[in-house]
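Just one chain is shown here, as structure tokens, and it is the form predicted on its own.
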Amino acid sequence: MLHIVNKSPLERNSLAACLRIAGSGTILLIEDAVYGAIRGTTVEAAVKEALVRFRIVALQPDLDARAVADRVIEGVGTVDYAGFVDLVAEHRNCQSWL
């Protein structure tokens, strides 16, 4: 399953809920959720731990727009818009975490 998170983990608990409830799959961080993919935040440890169960990727244009692309946690991948489409096509189900 593709889990799509778009809310900042520094303001909402969408990413934390996804990490807690989802069993496995790919997590795509878009919009303000990309803050969950950067080093030095309060969610860094949880994201690193989750890399054992999930493939975690962040949308590169959103990282660039927020000037944090150089601080991505090791093990977290990045995709462009075409990669976003590929992820949706690869997964039979998609779940948005609001």
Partner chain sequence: MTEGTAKKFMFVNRTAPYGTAYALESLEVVLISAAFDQDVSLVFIDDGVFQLKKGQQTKGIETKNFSPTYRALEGYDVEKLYVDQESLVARGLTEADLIVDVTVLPSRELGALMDEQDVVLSF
The other form holds:
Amino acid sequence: MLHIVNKSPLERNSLAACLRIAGSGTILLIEDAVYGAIRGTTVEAAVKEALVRFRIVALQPDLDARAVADRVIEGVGTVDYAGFVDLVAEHRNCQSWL
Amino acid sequence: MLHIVNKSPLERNSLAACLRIAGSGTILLIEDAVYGAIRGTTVEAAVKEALVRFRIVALQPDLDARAVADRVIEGVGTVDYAGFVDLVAEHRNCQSWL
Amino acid sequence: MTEGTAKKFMFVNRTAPYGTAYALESLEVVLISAAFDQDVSLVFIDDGVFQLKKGQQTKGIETKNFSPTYRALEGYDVEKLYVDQESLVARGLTEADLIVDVTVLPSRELGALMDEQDVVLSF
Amino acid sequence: MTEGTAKKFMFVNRTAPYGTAYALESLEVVLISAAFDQDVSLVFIDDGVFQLKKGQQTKGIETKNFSPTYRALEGYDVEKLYVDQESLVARGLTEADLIVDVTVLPSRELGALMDEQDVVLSF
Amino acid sequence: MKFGILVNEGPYQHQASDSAYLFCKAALAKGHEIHRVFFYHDGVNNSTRLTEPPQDDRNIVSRWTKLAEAHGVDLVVCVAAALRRGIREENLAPGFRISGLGQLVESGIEADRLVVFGD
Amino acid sequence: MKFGILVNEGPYQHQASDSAYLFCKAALAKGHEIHRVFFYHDGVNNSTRLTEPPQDDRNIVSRWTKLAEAHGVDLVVCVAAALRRGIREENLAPGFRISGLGQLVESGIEADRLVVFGD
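Please show me the structure of the same protein in the form predicted together with the partner chain, now that we have looked at it in the form predicted on its own.
Below: every chain and molecule of the assembly, starting with the one above.
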């Protein structure tokens, strides 16, 4: 399953809820959730730990807008909007953690 | 100073930010923030601890709407909208932690 | 539409009632979806569990109390209501606090249920 | 209006840019307030500190990059910019990451500054 | 005492407008003055005369209009935010007026307290 | 592949509508079909023809209209949510139509994937 998260994990609990409830799959971080993809934050450890269970990907245009593309955690991938579309198509189902 | 908080502390970081930054004053919990006023949640300990530095008050109509008026933490007060108005008038200034 | 072609629809409720309209408007979709003979389930996670809290009285905020609608779901054949156990515990709630009968599940079992869905709607 | 009667206005920024419009529209009020000769200060807390991150490139999201406006504030005599130290640290940021010069303060000192205000606007 | 009010969210989706309205009503009942209610961000959506909520629900827009009529409360909609969101004179409800952000700053200066309601 | 899209937030205040639009554009560019975009909650505010954003900003409403015109995308606004928020035929932008929530459920049934954009 593709899990789409769009809220900053430093501000809200939606990424935490996703990590607690989902067992596996792909997590796509978009909009303010891309702050979860970067090094040096208080949620970095939880995200790294989650890489064992999940494929984690961040949306490049949202990383660029927020000027954090140069500090993406190793092991976290990036996609553009075309890649976002591919992710939705590749997975049997998807869920937005609003 | 009167600090007005309106977000559930189980969901967002605004009450935490208020407690970290403000040194003293009155905290009024309205809307979904009234969940911070009740017993048994994971934020109860932090709210009880804050009672040493702050006067904490919850808005009764919001407690009633959410059916949690019967479990308000001891030491946390309640006011109706008229009391909300009084709190704003009594304090020299106020701030909403949106 | 026959049973075989029905899709699994899941409505994920993660927000508290009244602070925002998501809970109310989510319920409106659930009621409509019942008419389409799909396999519908509702899950309540995080502050979403507060939607089901017994005893809501909204007169003081001059807003409609929509919580009785959860009781009406059964009449629409919407009977699969799941609640995240960890979310309940974190809020000091038990099943006895809830306005309807639900199935309480550990988080990961809820996750497994999500994996089986065709359409997941969250508000 | 003379200096003596000026009110202390504080703009509290706690939200990240682009995910919502609060940062952009807050900045629009700040610019207007400059014309009223009040004592204006801005504080950046929590994800609000990301508003000041150097190097924003918004072409890919087809949205206007408004971060250069922070550099223009000085020209409007808005010079009091405060940043919450704890918020910076929690996000792995340092002053060198920011697009403008700011005063970094420990949380409680920021709180003391808030106490002195007449009007606190948050978005 | 003179209160200024800022509303940052639209009707129905967030409780902000409801809370602001009930605060104003309570303040007026206690003999205070509401100097101005300023609608900013999605708050401008409180001013459309085209809403038609269900019969069993509150009518947020007309409540504001009635408050303006009964107590002379100045309801000001930010022009810049309104243009972005499709609020103009032609769909403006009675009691509201469209003006600039200066009206918000002025309210902060002239009122004894400014209270913000938002998300 | 056939995609259904749900947009829960209005224009400008949240990024949801921008993200949904850019997703649709990318999907169409890859030869996929956008079965329907359904606007619910404050999402209905994306359909007002009265917006007039600043010259240097994107025009969110007209972008949706152009997408509908160029690719025949069905843009459906929820009637119940629209009535609450002041969206009617008289202020509806070209390319949008107002209909019931059944259209959302139908989109979930008929599309291969339904993607939700919101707050």
